[in-house]
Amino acid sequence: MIGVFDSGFGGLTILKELKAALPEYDFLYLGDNARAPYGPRSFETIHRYTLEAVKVLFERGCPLVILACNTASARALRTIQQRELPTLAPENRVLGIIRPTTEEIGFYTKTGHIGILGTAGTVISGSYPLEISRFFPQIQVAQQACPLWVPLIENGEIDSPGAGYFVQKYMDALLSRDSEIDTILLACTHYPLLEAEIRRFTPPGIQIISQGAIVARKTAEYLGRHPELDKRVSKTGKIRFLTTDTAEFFKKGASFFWNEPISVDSLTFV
C-alpha cells in the first residue's frame, strides 16, 4: 500500500485527491491524533514523531510513504530522507507535500506575489519561501501563521461566528504584508475545509489554491518515473485507516473530511 501520514485528520484532504487520481491503488492512512497538533512542537519532537510513523508504515508493507502534513514535511522530511532512510529502508521512499506544491505554485500567479497560510511550525521553518525561490526566484512570498484554524476545524466550529473572526484576523494580517498578492496557498491540509470562510474575506481577483490535486498529480507522475517502485504497490482499490487515538475518536473527527464509512484500527507507539 501507499502510506499516507498526517498528525491528525488534515491529510485526509490529500488522501481524497490521491484516491481520485489513483483509484486502483491501495492506501494505508495513519493519523497521529493522540499527539496532534504538530504545529507548535519543537523540531526534535516533530522529527521523532514522524520517524516513528514512517517506521510503522514501513513495517506494515508500505514501500512509499507520503507525509501529508506540511509541518512534518517542513521539519522532518529532509532529515529522514538523508539520515535515517539509507539504513532504515534504502529501497523505500518518503515524500512530502511541500516540494510538489512549490514546483507548481509559481505558475498560478500573474503579479509574482504569493501569500502562504500555514501552521506556526510550517511558517517558522521558512520552507515555502526557500523552496519557491529555487523554482521561481523572482516571486515574492509573504507568510501568515494561523494557529487557531486547526482547532476550529477539528472541533467542528467552521461555521461558528468565532471561525469568521479568526479567519478575517489572519487574512487581514497576510494581506497587510503585501497588497500585490494575487495567489494564496493553503499550506495546511486542514484549511480546505475553511475555504468558503477564507474566500469570504478575500478580495476579488485573488485565487485560493489547495494542495491536494497538485500533490496527487505529482505523485502519479513520480510513480510513472519509478516503475520499480510502482510494481511494489498493490492495486485493488482498498483504503485502510490507523490512528494513535481511539477508533471512535477518529471516526468522529474524520467525518468532517471523509464522506464515506471507514474502518479504523488503533495503535500505540512504544
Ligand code: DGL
Given for the second form:
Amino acid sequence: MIGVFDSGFGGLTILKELKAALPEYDFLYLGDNARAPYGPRSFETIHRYTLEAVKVLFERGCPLVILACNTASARALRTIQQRELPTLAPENRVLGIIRPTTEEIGFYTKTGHIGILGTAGTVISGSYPLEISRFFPQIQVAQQACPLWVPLIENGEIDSPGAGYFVQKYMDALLSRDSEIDTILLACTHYPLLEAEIRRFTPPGIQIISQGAIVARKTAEYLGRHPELDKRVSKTGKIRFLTTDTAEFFKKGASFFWNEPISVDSLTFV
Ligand code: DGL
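Provide the structure of the form predicted in complex with the ligand, given the form predicted on its own shown above.
So here's everything in the complex, that chain up top.
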C-alpha cells in the first residue's frame, strides 16, 4: 500500500486526489486525530509523532509513505529521511508535499507575488519561501499563520459564525502584507475544507490553489521514475483508514468530506 499520513482529517484532501490519479493503487491512511493539531507543537514533538506514524505505516505494509501534512513535511521529513530511514528501512521511501508543490506553484502567478497560508509550524520553518526561491528566484512570497483554522475543522465548526470571523482575520492579515498577491496557496491540507469561507474573503482576481492535484500528479510521476518501488505497492484499488482516536470519531468527522463508506481501525501509540 501507499501510506498517507496527516495529523488528522486534512490529508484526506490529498488522498482524494491520489485516488483519482492512481485508482488501481492501494492506500492506507493514518490520521493522528487524538493528537491534532500539530501546527503549534515544537519541532521535537512533531518529529516524534511523525516518526511513530511512519513506523506504523511501514509495519503495516507501506513501502512508500507520503506525509500529507505540511507541518510534518516542514518539521520532520528531512530528519526522518536523513537520520532514521537509513537504519529503519533503507529500501522504503518517505516523501513530503512541500517540494512537489513548490516545484509548480510559480507557474500559477502572473504578478510574481504569492501568498502562503499555513500552520504556525509550517510558517515558522520558512520552508515555503526557501523552496520557492530555489525554483522561482524572482517570486515574492508573503506568509500568514492561521492557528485557529485546523481546530475549527477538526471540531466540525466550519459552518459556524466563528469560522467566518477567523477566516477573515487571517485573510486580511495576509493581504495587508502584499497588495500584489494574485495567487494564494492553501499550504495546509486541512484548509481546502474551509475553501468556501476563504473565497468569501478573497478579492476577485486572486486565485486560490489547493495542493492535492499537484501532489497526486507528482506522486504518479515519481512512481513512474522508480519502478522498483512501484512494484512493491499493491494494486487492488482498496483504501483503508487508521486513526489514533476512536473509529466512530473518525467516521463521523470524515463523513463531511469523504463520500464513500469507509472501514476504520483505531490504534494507540504507546
Ligand atoms: N494538515 C496539516 C498541514 O498540512 C496540519 C495540521 C495541524 O495539525 O496543525 O499542515
